Every structure is written in C-alpha cells, then in structure tokens.
Amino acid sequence: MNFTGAHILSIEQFERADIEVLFGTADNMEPYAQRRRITRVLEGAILGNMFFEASTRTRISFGSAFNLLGGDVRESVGMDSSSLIKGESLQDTARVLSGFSDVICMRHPEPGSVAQFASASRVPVMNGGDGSNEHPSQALLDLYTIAKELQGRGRGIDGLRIAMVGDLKFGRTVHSLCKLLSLYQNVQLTLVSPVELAMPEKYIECLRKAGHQVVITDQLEASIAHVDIVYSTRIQEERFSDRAQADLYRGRFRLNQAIYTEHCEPNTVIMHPLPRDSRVEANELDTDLDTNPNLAIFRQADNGLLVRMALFVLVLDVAHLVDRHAKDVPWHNSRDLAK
C-alpha cells in the first residue's frame, strides 16, 4: 500500500511487505517513545481524536504518539458531548472536523461507521475501533508484540502456535488479528470460547483459506498446553443487548499462575489487549501472574505507542525526517532507572 495520505480503516489494506515497513519504522520510534530523544517533526500538525465510545489506552496512546512527534491533539470524548447527539450525520461531522485537523483518529460503536466517516473526510482517518468489526492498530501492535517476543527466542511469526481465549464473537481485536495472521505461513490457532461466543465463521474461513490449522473448542487447559502465545480477551459486555447476559460467560476462562505452571510450556507468552476484567466474578488474568516474566500485557501496551507513531509518520510522509528534527531530552528520565 501507499501509506502517504491513506486512511487506516481495515487490516485488509495491508500486505506482508507493508507490515515489514511499518514494523521497521516502529523500531525507529523507540528512542522517542522512551524519551531518550525528542523530535518535533509534526510541529504545527493537529490530530483530531474523536472517541464516541469509551477508551483509555487507544485514545491516550494515539494522542501521546502524536505529541511525541511534536504535534497537537484536540479531543472529543463521548457521543453526548458531540453534535451527533443533535442528529448531525457522520459525513457532516467529517467535513467539519477534517477542516480543523491534519489527521483524525475515530472510535465509534457502530460497525462500518469509521469508513463512513472517512468517505467524507478531507484528511487521513485512522480506525480506533468500530463496534465489533475491527481494531486495526490494536492488531498491528499485537502482531508487533508477538514478533518481538518470539524474536528473542530466534523465532518468527511463520509457524506460530496461538490460543485465542474468551469472547471471540464480539472481540474486534481478535477479528483483526486473525486477518493479519492470514498473511503468514503455517500458523496453528486454537480458538477457545463458549459456543455462543465463538469466532465468526468468516474469520475462520479466512484462516483456513490461508492454509492455517484451526481448532475450535471450549476447553481451556488442554488448549494452552502447546502454544507460543495465549491471547486472552474479556467478555465484551457492551456488545450484549442485555448486559446481564454477559454474566453467563464472565469468569469461564480464568488463567492464574497455578494453571499456567501446570498446563503451559515454560516460555508461553501471555497477551491481552486490555483492559483485563479484574473483578472477582471475572478475574480473567489473575494478578499473581504479574511477576511472571512471560506476561507481556504491559509491553504490549507500550508497543502501541511505537506502532501508532509509525502509522502517523508514514501516513503524513515524514518518516525520513524524524531524526532530522531531533534533539536530546533535557529532563530526568525515570525510565533509565528502571532498566
């Protein structure tokens, strides 16, 4: 794909060569994400952060990524604080906001809504999640994390063994990740969920068409015994028409250190797109895993900054200028003490 000026709406836009370009660019963002260097390459540029559905990591990560590149961020948070509540169409909103911004990141509860918004925008639009459909930047940072975790073991993504666990019906992160994994070879996927929350057939078909081995089950322990990655997801209670129905599935697939020790290979990586549901009735990933060095959920979140910075510099065509606009960090950097 040609990144320059492109909307980032779906994983289907990407080919394997595009992923390599993106990940190489993300690697180059590390000194800036770690505050070892400052760059002002996007000084004067404005990101419109339009989040019409709840978000912590994605919204702040996109905003921080843009700030770290020298740009400014303007935000609208929640449907009630926007003119959409007054009946304004997404297209009209896009025509207006794209006049105020150089790039827009948008999250909306309706599938297909971000593409609809982008169709009327005069500037690039990035999909921060559209209902139960897709979450492309999350899938990209997930894959980047997988690549980084396996790289230290002399492995690549080809031949990956991964178990996806939890709400696979409404979990847009796993939908996008399945599409990405279809670009690779010989991937073995075990899809662990209640029957009612199984992965939609179109994603399973996409994986099998790519030649991947797919196993569908509702049994956790046996499914995590011989995998490289356990990718856990929370029950997406906001997608249920009656949220009380979510309680029927909450806490069905809990992972703690005892289960990990008994069933997982010693170096199995644990991932989760966050937020993990730590309420007693759910407790998807027990806090006793927090000292497990293979728990990658916070490295995963950190990697989101790198990937989103890379998307910005590629879409705004300044990847070759980042270092030219760089200087040293003058303030005390606590990250240096944490090494």
Ligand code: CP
Second form
Amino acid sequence: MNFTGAHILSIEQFERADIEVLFGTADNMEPYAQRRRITRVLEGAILGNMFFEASTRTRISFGSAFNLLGGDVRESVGMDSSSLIKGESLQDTARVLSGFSDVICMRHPEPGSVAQFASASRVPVMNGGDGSNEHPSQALLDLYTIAKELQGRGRGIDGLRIAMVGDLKFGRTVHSLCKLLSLYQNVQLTLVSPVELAMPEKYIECLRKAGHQVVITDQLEASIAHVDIVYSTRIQEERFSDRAQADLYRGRFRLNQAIYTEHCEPNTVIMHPLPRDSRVEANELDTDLDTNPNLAIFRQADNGLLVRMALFVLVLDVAHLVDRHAKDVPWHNSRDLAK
Ligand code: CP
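Now that you have shown the form predicted on its own, what about the form predicted in complex with ligand CP?
So here's everything in the complex, that chain up top.
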C-alpha cells in the first residue's frame, strides 16, 4: 500500500510487506517514545482526535504519539458534547473538521461509521474503533508485541500458536487481529468463548482460507496448554442491547497465576487489549499475574505509542525527516529505560 495520505480504516488494506515497513518505522520511534530524544517533525500539524465512545488508551496514545512528533492535538470527546447530537451528519462533521486538522483519529459506536466519515474528509482518517467491526491500530500494536515477545524465544508469527479468549463476537480487536494473522503462515488458533459469543463466521473463513488451523471451544484450561500467546478479552457489555445479559458471561474465563502454572507451558505470553475487567465478578486476568514477567499487557500499551507514531509519520510522509528534526532531552528522565 502507499501510506502517504492514506486513510487507515481496516486491516484489509495491509499486505505483509506493509507490516514490515510499519514495524521497522515503529522501531525507529523508540528513542522519541522513551523521551531519550525529542523530534519536532510535525511542528505546526494538528491532529483532530474525535472519540465518540469511551476510551483511555487509544485516545491518549494517538494524542501522545502526535505530541511526541511535535504536533498539536484538538479533541472532541463523547457524543453529547458534539453537534452529532443535533442531527449533523458524519459527512458534514468530516467536511468541517478536516478543514481544521491535518489528520483525524476517530472512534464511534457504529460499525462502518469511520469509513463513512472518511469518505467526506479532506485529510487522512484513522479508525480508533468502529463498534464491533474493527480496531486496526490495536491489531497492529498487538502483532508488533507478539513479534517482540517471541523474538528471543526462537518463535515467530509464522507458525504461531495463539488462544483467543472471551467475547469473540463483539470484540473488535480480535476481529482485526484475525484478519492480520491471515497474512502469515501456518498459524494455529484456538477460539475460546461462550457459544453465544463465538467468533463470527466471516473471520473464521478468512483464517481457514489462509490455511490456518482453527479450533473452536468453550473450554479454557485445555486450550491454553500448548500455545505461545493467550490473548484474553473483556465481555463487551456496551454492545449488548440488554446490558444485564453481559452478566451471564462475565467471569466465565478467568486466568490467574495458579491456573497459569498448572496449565500453561513456561513463558506463555499473556496479552489483553485492555481495559481488563477487574471487578470481582469478572476478574478475567487476576492481579496476581502482575508480577509474572510473561504478562505483556502493559508492554502492549507502550508499544501502541510506537506503532501510532509510525502510522503518523508514514501517512504524513515524514518518516525520513524524523531524526533531522531531533534534539536531546534537557529534563531528567525518571523512566527506567532498561524495562
Ligand atoms: N484497547 C483499547 O482500545 O483501549 P481503550 O478502549 O481504553 O481505548
């Protein structure tokens, strides 16, 4: 794909070679993300960060990534504080906001809404999650994390063994990740969910078309025994027409240190797009896993910064200029950069 000026709406836009370009660029962002260097390559540019649905990581990560490249961020948060609530169309909103911005990130509860918005935008639009459809930047940072975590273990994305656990029907991160894994070879996927929250058939078809082995089950322990990655997800209560229905499934698949020790191979990596549901009735990833070095959930979030910085510099065509606009950091950096 040609990144320059492109909307980033779906994983379907990417080929394997594009992922290599993106991940190589993300690696180059590390000194800036870790505040060892400052770059002002996007000085003067404005990101319109439009989040019409709740978010902590994606919104702040896109915004911080843009700031770290020297750009400014303008935000609109929540449907109630935007004129969409007055009946303005997504297209008119796009026509107006793209006059104020150089790139726009958007999250919206309706599947397809970000593409609809992008169709009327004069600047590139990045999908920060459209309902239960896709969350492409999350899948990209997830795959980047998988590659990094497996690097030192003699395993790669080709031949990966992964268990996806939880709400696979509404979980957009796993939908995008399935599409992304379809670009690779010989992946073994175990899809663990309640029957009612199973992975939609179109994603399973996509995996099988790629020649991957797919097992569908509602049994957790046996499914996590021989995998490289356990990728847990939250029950997406906001997607249920009756939220009380979500209570039927919350807490169905819990992972804690005792279960991990008994069933997982040593060094199995634990991932989750976050937020994890830590309420007692859910507790899908117990906090007793927090000291397990194989818990990668916060490294995932850190990697999101690198991948989103990479998306910005590629789409705005400044990847080759980042270092030219760099200088040293004058303040005390209290981060432990070895971590
Ligand atoms: N992973 C993710 O999308 O998190 P937020 O909902 O907090 O953005």
